[in-house]
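First, one chain by itself: the form predicted on its own, in structure tokens.
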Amino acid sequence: MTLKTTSVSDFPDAFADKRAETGVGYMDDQQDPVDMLLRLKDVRKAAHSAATFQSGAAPGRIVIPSEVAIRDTRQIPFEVDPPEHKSYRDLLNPWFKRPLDESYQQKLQAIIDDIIDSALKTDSLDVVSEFALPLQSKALTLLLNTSMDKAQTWIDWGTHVFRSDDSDLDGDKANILYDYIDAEIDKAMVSPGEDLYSVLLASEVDGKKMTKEEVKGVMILTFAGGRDTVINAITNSIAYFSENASDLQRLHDEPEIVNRAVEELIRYFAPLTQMGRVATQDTVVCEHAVKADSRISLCWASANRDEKTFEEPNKVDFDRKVNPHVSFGFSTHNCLGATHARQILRQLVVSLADKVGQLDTIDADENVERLGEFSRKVGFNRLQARFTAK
């Protein structure tokens, strides 16, 4: 679908009128149907509620859609429910937050420099495939601590590597993330370095060493879950600018703003629609009946715009005084990957301001999920835009 230009940072709430009359939706997924949990209230408490609704059902039954049939490897800390989850956790948790050191930050601006300044250069681009897509790609360099020559392999694969242009689960995409990992896993067994593979390797959860299906289950949650959600990010956070060019300059007047702009700018685009959890025994949601081992989807999406929470919803407002939204998830499951991805975005739109003067988008081809009674945008396919430099 091609969109005028004057419409592409709008994003509607597909989920409004469900969430208002039952709080619950429903679609089927691959004959596993999915009840989507819509209010933030029902969202959370789920999310916290771990004894009811596990994550570490059958590898891959927690998303949406399934990865059942492309995948018997455990995402780790990601399916793995507590008490075991959070001594992966306490592993995981000073890698992710790398992020956060001052020389990390250093070495992601010079990717994001690199990228505008591309950018400015050219007639104009596909923010997606030829900004959005390099970018996080160059900048999962930083996250595993490898070289950057990776990251051109990464960018090949596309925006998402289980899913094709005419499937949302490609087995055959899929297997070539798993056989990259055990390839990589491989060559740190036999010549250990500073890497994520080695560093993991070289580790112990619980007085026992990581065996290699645990770390392969780590790094197919690094590679997949903050790939397409990180582009979508950084896609829909410029489509934004493009139309709200004030916005843009208010972040060049006012630097100390930028933590609650990107705050609001990930609420308002839920690069995420939902994630599952499975129901460990009979239940009531919103009055509605959940059956054990029936599944059940935490509708982030929704969640963030529930008008019991948020003043105005539907408006991207840099000044939002109270904003719990779920994003990144909730409780115990939050995202492992969240640090790297709000530095991503804090050093990108305050480079933006600093560089851009104006962002014209010229074509535009949304992305829609079709989720069962829901059609939602998530992002697009294609942006065509012009970059201008101050």
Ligand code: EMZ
Given for the second form:
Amino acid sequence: MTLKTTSVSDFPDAFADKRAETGVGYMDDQQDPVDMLLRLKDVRKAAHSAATFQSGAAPGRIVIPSEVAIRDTRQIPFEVDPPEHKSYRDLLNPWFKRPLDESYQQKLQAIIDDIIDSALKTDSLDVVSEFALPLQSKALTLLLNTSMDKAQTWIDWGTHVFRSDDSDLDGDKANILYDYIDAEIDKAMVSPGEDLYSVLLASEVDGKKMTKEEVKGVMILTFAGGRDTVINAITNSIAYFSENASDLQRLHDEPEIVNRAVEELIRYFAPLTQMGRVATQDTVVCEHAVKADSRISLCWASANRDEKTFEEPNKVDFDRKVNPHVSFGFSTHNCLGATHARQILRQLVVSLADKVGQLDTIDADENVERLGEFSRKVGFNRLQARFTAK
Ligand code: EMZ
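Could you output the structure for the form predicted together with the named molecule, given that the previous block was the form predicted on its own?
Following is the full complex, with the preceding chain placed first.
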């Protein structure tokens, strides 16, 4: 944790030197070290080699920091390898594409309008806990197709479901989520509705009814995977526009650029720094030997700043034409929640551009991840800001 030192909209590239030098970083993590792949080409290649670099290791092991100590349930489909992975993915894809429906977007718009309008009414607010967290939680009721009143419980959990102020891996906090999901599954079994729990409980994968444990695995991922990532993306976008007012104005004048703008913000912020894999055999990456059963990571944040692919990688450029960023991962395991996340950001930035004349940040507490030899700003613990209407 550090107090605001540089400009709030600046997200430095923590990996540049190492990426140029050797292409591989190193971090220890609970005695289960990680070789971090830093170059876009290597990240993509490893992400594509699911047989050599598996996701289906012990539950929690591909997450960094490892969640092996606080989790037995396998998250689905993200901790499952092909070919089983595909059966789950085929089942889940249509549900997670619902944010493309107009009725979904209308409901999302009402949530966004309401949150921006209350921000405009108060003198100043903490964007993390009073804007991004409620927005993420309320939008999640749409993704789950549950009632809006559920959101308050999730808001009360805070920004990360497995992390607290004192600990990166808070087992007690994790248990709150697991117990909650168990109870919701039990309720859906007794009286099924049209929510994701009920839909999954009624689904078959490869001709077999999904078990409670499998449904729980999907639900934990839905809650945990899109939590701090979405909150960071929202908060960081507001930090960005507070210091780049002309880009906000541009979105007002040229809303047709919104998709490009959102992809560029997501590239630049890379809300999820990295994701691990476990080597299934002795192998070599980037001229670096990797032993069977050891961990590597696909460092999305570093790959997104790879100067071999991105011109002026440290600049946010809404006119960037070629933007093959990997903020939502790459290949088999690309992010299931990406449609939902993109839709939130697209509607949010256009609405901000329409309603907000000025955004001022008053105080900031940066969230800096310590990753072995690297320190990376990924977002904020707190960002006090004032929203002024147009
Ligand atoms: C896991 C992960 C998924 C993990 C795409 O990322 O997100 C992390 O925030 C969670 O802690 O359990 O869901």
